[in-house]
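The chain below stands alone, shown as structure tokens; this is the form predicted on its own.
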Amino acid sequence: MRTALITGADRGLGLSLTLGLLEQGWQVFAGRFLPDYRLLDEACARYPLLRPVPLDVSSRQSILDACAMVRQETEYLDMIISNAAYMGGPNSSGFRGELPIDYSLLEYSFRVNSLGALQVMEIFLPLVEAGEMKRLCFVSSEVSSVTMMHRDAGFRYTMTKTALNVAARIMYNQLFEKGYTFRLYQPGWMKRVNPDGSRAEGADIDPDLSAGEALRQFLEDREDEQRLVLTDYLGHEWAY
């Protein structure tokens, strides 16, 4: 039975791809934070294969229980998503703007968007080292690239993002000749999902369309695995 672990599961793409998975027979190990958020408790009730774990990415203690957790079920995890984000809350500054830059904030991205993802996999890489796959997966963004970054704002997602794609980069170099393989993906910008699973108004995509690209993705093997690249919810290649 393919195992994996998902980050930041509650709602959104990370639930959509819990679903997508659990629909293929994976047994799904979902990270839990939003206490507001119930639909993966009402999917347990449809997938006996569904294991939500509390998982705050920004706190290694909490990774190391989650870890805990795990192993209490499984010896092995088959592929890794890393999927939780924060996506900067308000008041989001431009360099020198209007509103100050607020670095707690800053730094609160940075222990999500990319010290948590490289803690998921350093703390969980035994799991997948037992696994046949042997496949990490990292959800990362458009405004991640920096040859392709026009915007003057924003400085939490876009720096900690490209942080990620440099995490992965290196990951990738050490872990390659291993066994392991990588996908970096970019989802769009999908809509946010409420705690009755409705999808609010705005952005362009729904989470499931891009879940599915993604799951396409993430479970075939690639005819150029020797290349570690960021591809979007089209298929299309973009530089990073």
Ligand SMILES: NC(=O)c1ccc[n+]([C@@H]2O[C@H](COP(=O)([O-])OP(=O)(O)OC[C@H]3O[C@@H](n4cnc5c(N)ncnc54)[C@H](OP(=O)(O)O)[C@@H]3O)[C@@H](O)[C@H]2O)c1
Given for the second form:
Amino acid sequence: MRTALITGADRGLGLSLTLGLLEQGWQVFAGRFLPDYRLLDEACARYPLLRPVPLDVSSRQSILDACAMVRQETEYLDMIISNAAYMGGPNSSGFRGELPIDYSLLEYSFRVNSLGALQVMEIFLPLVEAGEMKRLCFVSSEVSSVTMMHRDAGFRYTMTKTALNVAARIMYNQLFEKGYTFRLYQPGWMKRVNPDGSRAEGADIDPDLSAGEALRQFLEDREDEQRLVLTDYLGHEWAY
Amino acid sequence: MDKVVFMTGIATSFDAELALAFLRAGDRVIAAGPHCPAVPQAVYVPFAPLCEGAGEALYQAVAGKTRSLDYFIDTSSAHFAGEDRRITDGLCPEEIIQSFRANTLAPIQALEALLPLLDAGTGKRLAFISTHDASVNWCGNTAGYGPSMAKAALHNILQVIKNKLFPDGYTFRVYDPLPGESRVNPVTSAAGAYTYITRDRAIDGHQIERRNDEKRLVMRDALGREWPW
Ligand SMILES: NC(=O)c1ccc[n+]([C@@H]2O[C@H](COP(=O)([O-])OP(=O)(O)OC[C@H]3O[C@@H](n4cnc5c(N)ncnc54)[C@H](OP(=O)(O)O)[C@@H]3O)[C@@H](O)[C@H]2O)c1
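Can you give me the structure for the form predicted together with the ligand, which would complement the form predicted on its own we have just seen?
What follows is the whole complex; the chain from before opens it.
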């Protein structure tokens, strides 16, 4: 049986990825962060191989506790999908903005989106080492691309994804020759998911659609695994 | 000549040589942080980044010395224990955070605080000493998560800031001094930084809108090479 860990799986892309893998017969340890979202619990009734695990990626202790829980059920993981992210918040990360820059929120964003992803990989790595597939996937973003950056404010979120990309590069530099393979994915501008599972207005694509393409890219082996590239939901490649 | 330069710190021999290059040219150098014995001519101001009121205190300290600034130079290159650890060695997450605070947040806070003085100056040039170890394209290391992630985050922020401030006349420099490269030493690398920071980049006089190299945020190194992000 194939097994995966997915962070930030209460809703949105994380939930869609979770359900997509369950449909394909995987066992999924799904990181739960939001107490008021019940979509994972509802899915448990339909999918016996779904295992929600409390997981706050900004806390090393929470990651260690989640890993201990996962270890009670499996001796290996085939794939980790780092998806959890802190987005949104006040407009306090730009120059000449209405609000002064909020440095503690910048740090929190880095702790979740960059360092959190790195620590999840670090702490769960022995389980991936024991698995066959050894695939480490990172949900990044188009705004991680310094080359293509179009924004002139709101760097609290954008900076964390460039930091995430370079962390993935450093991991790749060590682990690729040990048989690990990597994915960096830009999911597109996705609709937000409400607590009842309905979609908020705005945005381009449904998370289910992006998750379908993500799983195609995450699960397929490639001839050119040595290339660490950022690809999007259309299969296009992004400049870093 | 007669420009006023702010440096976020004079800590390494590269920083000292860079400060001396500006002083030799007749410019004034104001630096944050501890006094550097090799550069007694600089004016030093205290800066305790990320503490309550840090930005305002820095602004007041610098505004007490000058009415305007022409160059802002971030020299942050703080290093912390455990940077040699690979992911399989057990990482030091709090030291990665320390690196992020010192190498990303501190210079941005200094820049935010001093922007009114830079607005009042004529130079409007913002320079950042960085490293190609933060290049997602090129980083070849298996360790050094803290400094690489911190500078990569900074590169992203710089592109966002450039989009905001370029229309106001600001230009940007990102420079890799290549510590450890045998073909340069702190003196020659700082000489390269000085010319790179002070020299304007090409603008094709006939087609200003189409061929203005200043529009591109790039990282160039002590050997004159450009690194991809
Ligand atoms: N939405 C887009 O248009 C878009 C575009 C490009 C990239 N992405 C990336 O795609 C991924 C999924 O985005 P999405 O739209 O599905 O967002 P989402 O619905 O907000 O899902 C992300 C999940 O991560 C959770 N999370 C936040 N902090 C966490 C923490 N400390 N520990 C564990 N989980 C935490 C979020 O909870 P909270 O809601 O409480 O924060 C949320 O449940 C993210 O990595 C995002 O950066 C999204």
